[in-house]
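There is one chain below, alone, in C-alpha cells, taken in the form predicted on its own.
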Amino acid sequence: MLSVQKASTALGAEILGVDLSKEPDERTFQQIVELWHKHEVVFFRNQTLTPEQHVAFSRRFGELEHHVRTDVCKPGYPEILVVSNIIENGKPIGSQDAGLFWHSDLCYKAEPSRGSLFYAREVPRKDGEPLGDTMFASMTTAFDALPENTKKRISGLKAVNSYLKAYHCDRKSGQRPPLTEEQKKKVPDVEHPMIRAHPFTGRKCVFVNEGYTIRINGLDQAESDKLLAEILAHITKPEFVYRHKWQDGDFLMWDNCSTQHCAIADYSLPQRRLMERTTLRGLAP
C-alpha cells in the first residue's frame, strides 16, 4: 500500500510501497501525480527497472523529449539521457559534467520540460557514504518569500534563456565536444516570463536560473545583471533546498517548473556513477 514520508524541508518526499516495474494501477498512478505536484520532488527507493520499464512509466505522464546531445543518449533508447563518469572503449558513455550549476531542464526551449525522471543505477561511494548528491530548490516557496515590491517589479518581465550559455560553461572542463551548427539551430535562445504559473497547480514559480538565463528584456545590461543576481541569490537559500543522497535503485522525479536543481561533483573514477534520465515535454509558459 502506498505511503508517504515527507522530507523536513520545503520540498521532497519519499513514496513507499510502490514497485514501478509492475506498472502501478490507475488509482495509484494518480496518487503519485498528486504527490508529485504537492511535494515537487518525489522518489522511490530500491527499484529494479529495465530501460523499457523506465520509458513506459515515464510515458504515462506524457510525451518524452529526445535530447539535443544524441552522443550521450542510451544506445537504442533516444528517450534516455545517460549521466555518467564511466569511460568505455576510450569514450564517455554519458554526460560527465551535467548540471553543475542551478538550472531547470530544457528551460531554453519554447516549451520547457514538465519534469524529469531519474534512475540511479550506480551511486559512487567513499568509506560507505554516497557521493554525488543533487540539490533541489523550490521555486514556489522562493516566490512566496520574495518581498512584495520585488514581486511587483518582476511580474510581467521576461528573461532570455540560452542553451549555449550552459553548454559552453560546462565545456570549460574539456569533457564536451563542440556543438555542430545543426545542433545549435535546434536550440535558439528563447524568452520566458520571469514568473510563470505552474501548468497544473497554478502556483507561481520563479523561472530564471544561474545556468541558462542570460538577460532580462527591457532593462539595460547592468540593471539586468544586478536584478538577476539579486533573484538568483534569493531562490537558492538553504530554507528552500532539499538535498538528495542517492542510493542504488533510487527513482526520483522532479518538476521543472516548480524546482531547480544542481549536481554535486564530489567523486571521480574509480568511483563510478551511472544515472539515466527521461524528460517530459511541457507546455509553453
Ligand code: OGA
The other form holds:
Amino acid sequence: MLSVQKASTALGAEILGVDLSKEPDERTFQQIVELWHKHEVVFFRNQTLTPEQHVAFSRRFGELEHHVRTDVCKPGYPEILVVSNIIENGKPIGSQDAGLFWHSDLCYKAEPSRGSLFYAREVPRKDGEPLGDTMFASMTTAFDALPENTKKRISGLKAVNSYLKAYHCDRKSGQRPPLTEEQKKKVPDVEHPMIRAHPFTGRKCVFVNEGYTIRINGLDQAESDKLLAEILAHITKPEFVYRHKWQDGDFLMWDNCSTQHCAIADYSLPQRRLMERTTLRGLAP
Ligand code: OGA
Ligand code: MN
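Output the form predicted together with this ligand next; the form predicted on its own has already been displayed.
In what comes next, the whole complex appears, and the chain from above leads the way.
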C-alpha cells in the first residue's frame, strides 16, 4: 500500500511503499500521477533501478525527449541525460554544471517538457551530510501570492526564452564546448505566455525564469528588465521553495510547468555526484 508524507513546505511529498523496479499496477500508477500533480514534486527513497526500468517507468507518462546535447547522454540510452561531475578517461561523463540557476527544463522549446524524472545514483557527502541539494519553487503558489494588479498586468503578456542565455552564462564549474551551428538551429528562441494554465490541473503557473527568459514582448527593454526582475525576485522567495537533500537511490519527479528548480554546486571531486534524468515531452502552453 502506498502512503504519502507531505513536506512542510509549499510543495514536495515523499511517496512510500512503492518499488519502482516492479512496474506499478495501473491503479497505483494513477495514484502516483495524482499525487504528483497535487504536490508538484514527489520522491521515492531507496530505489534500485536499471536504466531500462527508469526508461520504462518514465514511458508510462508518454513520449520521452532526447536531449540536444548528445555528448551528455548515457551511452546506449538517448533518453537518459547524465548529470555528474565524474571524469572518466579524461572526459566528463555527463553535464557537469546543469541548472545552477532557476529554470524549468526545456522551457526554451516550443513544447516545453511536462516533467523530469531524476534518479540519484551517487550523492556527494561531507562529514556524513549530503551535498548538492536541489531547490524547487512552486509556480502555482508564487502566482497566487502575486499582487492582484501584477497578475492582471502580466496575464496577457508573452516572454522570450533563449537556450543560449543559460548556455553561455558564467559557470562555477567546467567549461562547456561551444554549440555547433546544427545544435543552435535546434534551439531557436521561443515565445511563451508569462502565465500558463497547468495542462492537467488548470492552475495558473508563472512561466518565466532566471536561466532562460531574456525579455517580455511589447515592452521596451528597460521596462521589460524591470518587470522581469520584479517577478523573478518574487517567485523564488523561501515560502515557495522546497529544498531536497538527496540520498543514494532517491527517485524524484518534478513538474516543469508548476515548478522551477535550481542546483546547488557546493561539492567537488573526490566528492562524486551521479544523477540520471529522463525528460517527458510536453504540450505547447
Ligand atoms: C536538471 C537539473 C539539477 C541538479 O538535470 O535538469 O537542473 O540538482 N539538475 O542536478
Ligand atoms: Mn533542470
